[in-house]
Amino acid sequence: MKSWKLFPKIEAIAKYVECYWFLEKESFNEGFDFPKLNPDPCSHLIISGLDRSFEYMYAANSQTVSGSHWIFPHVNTFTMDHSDLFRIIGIKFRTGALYSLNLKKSIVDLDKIEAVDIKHLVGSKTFSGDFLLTNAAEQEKQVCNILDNVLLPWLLESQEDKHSDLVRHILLLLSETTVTDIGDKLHRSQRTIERSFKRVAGLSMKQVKAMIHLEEMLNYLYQLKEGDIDWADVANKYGFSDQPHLIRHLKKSIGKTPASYAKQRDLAIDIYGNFEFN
């Protein structure tokens, strides 16, 4: 398995773009073939070439694309098909990005894959995905030089306003502050922080907090073995009342109780690793 994760190099990028990623499966790596992709407040453009196709499921929904896709805002975690070779480059967009990007639309479009052609996206008829597939196992710089460069354009074209100045203010405080402590901080009131954040993400302020401590929790379980795992900590380190709120919290989330979870490790960041930052 081969995968990196960097920043964008460019401010302007940086503002709608949270990291580029690359992940590839070779003829020897064996392991589990249909990992599970947790709730997401964000949006990933996946880069692929047009032979490959990945299907998405969750509950008896199943969604079938060929090529590069977005992985639009879920609230259900999905299963995905990885039983076949591939190779892809992910672009994160920060949360409420597309509200931005003329792609207003697609913020109410939870839980959905779509089929993209990037060159009509991105306004660039020279932008050739197979290149950068070709080339990304082993010049990760000069790959996402090159997305740098076809992005920009793209992102100087966005729009701003009173929403998502708000919404990327909320965002610098939601992960360490209560939801409706915002509000005040903020100097708004709390219908109009809620309204603005729903326009702009799709999602509510709460849904997002709790994506965040999720991912978060996730990576801080990555690095644990089963035997290692105190529950009642865990419970105490992430905010939960006890270990019963926990549960929920997961069963709802992943569909898995804490205890199923640590015996079968079959989310994405437990298959493929936690992607670090070159």
Given for the second form:
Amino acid sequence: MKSWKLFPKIEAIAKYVECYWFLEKESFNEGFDFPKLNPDPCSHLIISGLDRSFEYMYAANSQTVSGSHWIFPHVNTFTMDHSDLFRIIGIKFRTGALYSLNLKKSIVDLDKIEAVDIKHLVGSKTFSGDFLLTNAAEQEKQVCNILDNVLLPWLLESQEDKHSDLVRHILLLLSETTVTDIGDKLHRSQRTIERSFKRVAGLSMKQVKAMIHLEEMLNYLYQLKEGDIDWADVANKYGFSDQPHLIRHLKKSIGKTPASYAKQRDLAIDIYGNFEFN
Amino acid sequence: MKIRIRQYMVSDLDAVLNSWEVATRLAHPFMTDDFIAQEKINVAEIYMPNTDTWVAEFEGEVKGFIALMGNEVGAIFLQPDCHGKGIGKLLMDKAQGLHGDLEVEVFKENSIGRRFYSRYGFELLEEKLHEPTGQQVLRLKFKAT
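In place of the form predicted on its own, the structure of the form predicted in complex with its partner chain is requested.
Expanding to the full complex; the earlier chain stays at the top.
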């Protein structure tokens, strides 16, 4: 297994792209074949060779695509079929970024996977997923520099409006501030900020806040051994009024109770590690 | 002595591949035949169709090329008998004119390439291991002034 995560160097790109990441499964006996992807308010653009297909499942729903594709914001936890070998580069967009990139209609579709022709999307003649994938494992800085170059003209065409401006401010506050206080701080009515947020991010503020907190909690749990987890402490740390609330929340978002999750550890972070620490 | 820099055409492929292979073998004595054979296929099938490539014609023949992906110099190679005539500099000037700042990676062992980049004004960004060859690779940056 190989992986890395790097940040765009150009500010005009970092405004919309949170990071670039790479993941390669090199042999059949590594990793777990069906890792899960917890809910995410961000869209990811996945670069892959055309010959490789990807399956994403939740409940009775299953979506399969070949080659490069979008993973749009999802409120459900996806189970991925990673039984085959694969090599992918991901571009993680910031929450609501697609609104400013003329892809507005796409983000209304939550929980969607969609095949994409990246060359066409970014309008670049020299973009080559194969080239990037061939070099990705060894030359990550080069790959990121090329991605910066390829994305820049496209991202410079982005259009901001009063809604996206407002959402940018909301997102800075969202993790630490109650939804009511955000309205006061930004001198807007509750209704106005909710409406702009829903329009840009495709999700309610409450939904995104819950996803951010879940992600933070999963990152924290990742660092602990099963026996070292104090669930009452975790509930308190991540803003749940008591343990039953935490249990219900986990069951709903990742389909498992805390105890069974701590045993199985089958989320992408558990299988592929936290890219931050690589 | 006439040097002309022009955009790459598909009909240049053989000459470009030849300049790549001869110069690559000279600059990278540590590369195995297998590695070079695989890379040659990559150059022909993946790199050339997807880069912005410029060739150098010397006395009417294609003697070398520079392949760009944005400001990243993916490759610059020149027939060894044409080294030292300022042809490489003209290729790099073309890239610099198009993109301003440039970045490139070069094997530490490639003294020919390193001398060329350092004379042109590239500076070291970082050094790291290239696993497939076990060699150190340097990442360099040229800052336009």
